[in-house]
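For reference, the chain that follows is the form predicted alone, supplied as structure tokens.
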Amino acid sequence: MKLLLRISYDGGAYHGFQYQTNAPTVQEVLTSAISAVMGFPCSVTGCSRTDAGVHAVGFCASVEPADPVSRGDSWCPIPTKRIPAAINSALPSDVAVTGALECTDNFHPRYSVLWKEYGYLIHDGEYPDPFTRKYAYCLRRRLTADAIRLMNEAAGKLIGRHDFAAFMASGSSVSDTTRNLMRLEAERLDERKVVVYARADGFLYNMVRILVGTLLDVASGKKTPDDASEILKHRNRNLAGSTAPAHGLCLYRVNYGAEIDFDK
């Protein structure tokens, strides 16, 4: 048996999810305060690894023990409805465990992932907003109907399974660049906030961010809609646009099919 965690953070303090031997991580955090509880060493799988200073309101995660055999099936010694209230007792204010679930010894968080949704959160008053300024990228212009519209027909060329060399980080080692696209849409919440959503089977290292980046050129008319499919065309991470701030994205939730629902 494994338990998988939703879990909400504050990626501000942190480099990232994943182990770093001299930065702070949130995986280092959520194995010291798990261990803590349980009483004895455990191990933490993430569902991804999340860029430094991104956020996450439904980060997956699995918790096993960091030696199941010696543990056996039932090795968790509190109810899984008491976990998440004993976890965030040792938890820092900046990460909180909101669900946990049992699942089978042959599920993984990242592998068993249908698909994954970020947001990434635009704040495009005139003037800044003290209050945002932690998880919305201050554009400092307004974005018009007219160039949410631009943007969401550049998005719509996007979407699709598509090959997304250009659209990830320079230098990265990843070989397959093929993912499948299935939102990308730009949306105003209120007078002063936009969000652009983005939904696929997975996503390569700073995609999302280059994404927001292109649709922005795109808004002020440094690019056309039209140059989104050339940009996938070429593969060339150049012809796209600039990668956006982190602290605007954050991870809102991970699709794993019927069978995994925190809400039940």
Given for the second form:
Protein chains: 2
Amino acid sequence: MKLLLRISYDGGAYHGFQYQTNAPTVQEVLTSAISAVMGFPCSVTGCSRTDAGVHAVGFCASVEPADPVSRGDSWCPIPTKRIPAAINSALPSDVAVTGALECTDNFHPRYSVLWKEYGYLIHDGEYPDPFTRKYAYCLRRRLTADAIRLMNEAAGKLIGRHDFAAFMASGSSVSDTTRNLMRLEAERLDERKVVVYARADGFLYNMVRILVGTLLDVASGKKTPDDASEILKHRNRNLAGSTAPAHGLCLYRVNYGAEIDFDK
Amino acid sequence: MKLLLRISYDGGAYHGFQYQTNAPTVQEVLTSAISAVMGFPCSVTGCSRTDAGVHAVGFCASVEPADPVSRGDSWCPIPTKRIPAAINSALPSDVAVTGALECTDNFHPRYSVLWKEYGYLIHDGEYPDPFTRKYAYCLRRRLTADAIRLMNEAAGKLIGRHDFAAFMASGSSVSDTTRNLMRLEAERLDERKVVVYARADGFLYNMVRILVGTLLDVASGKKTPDDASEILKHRNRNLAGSTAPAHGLCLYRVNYGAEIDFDK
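Alongside the form predicted alone that was just displayed, please also present the structure of the form predicted in complex with another copy of the chain.
Let us now look at the entire complex, which starts with that chain.
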């Protein structure tokens, strides 16, 4: 038996989810909180690395004893429904567990993913906003209804199963750069905020942020919606837009199919 | 001529608005940003002190040269509509000017106030939320529809012109503790958030936070709505609820009458 947790975190203070020897990570604080609460060393595996500064409201991570064989299948000393509150009592306030359920040993939080959905938040009000400054990219210009329509026209040309090599930052060792982008959509949330949703079976390094940077070039008229198809075709990172800042990005939801349902 | 500014700030890093010799304040960063942008020393007067850690989205402050006589009436070197952007360029990201207009020399940001409205944000979701942790009081229990109805029943007994001595923290030198409380109302914002609005011609020291603490005692059944009238009558701080934490409180709006309209 493994535990699967749903986790929210403000990524501002962390160098991403995945453990690093020389910088604070969400995996590190989570592993030590869970081990403290369980009373023995546990190991935590995330659904994604997430970049430094990126946030999450629907991150998923599995938990098992660091030494699973000696602990046996009923290793967890806490009833599943009480696990979020127990772990939250040991976590800093920028990380919170918001759901827990049991899953089988062959479940893997990364390999079992059907799709993940990110949201990229853009603040386009006339003035900067102290309250969203850490969670939204402050554009300092207005996204008109026309601009959002153009962004969605370009997005339509990127949706589908394609080679997204042009939308991958250098420094990645991935060989297969084909992904199925199921949703890419800009939507106005309120007078001052626009969100870009991006859903795929997997994402390349910095892919959402480069997609957003490219859509913002279309919004400003620097690129046309047709350029989006050309960028895809040429597989050239230099043709795509710049990488939008990390702090606007948030992992919204991970879908593992109907059996894994935290809200059930 | 004076300038009147509308200001938003995340109060988390400040010991309130008003200047203090030994702690960072909003007035201090605002005065130095404005003086830098204008090119000569300016003096800034706020509509309120606000407690340490309290936020604002509609704070108002007037600006004039520190030496008004020698500067004359057309002292401001920047067109009024460009003032917010100019000052924002010199401010830290947790303070932003969101409006500017001209007013007469006899206007005073504190004495000319008709009413001020605060909002107190309560997070009552099942789990803590990393994204609102600095802007909402995390209650760690649910406010049911019945509880909110009771809060509003108690609030109804406090609305009006009363002696609010029971709702003033000690340490204040105010002699007249009568205020006209025009609105006190709890309203559910979304699944996880409730806001308490408080509007009055003026507020005593910690008054909104003690009002909220008292309403929360009514919500939990520790007090009844009728107790609210008794607390008022006895003018005894010890009968009222505890002081709700500062970080849930935000100054929403200051009303100076129809002539002063930032959104015109």
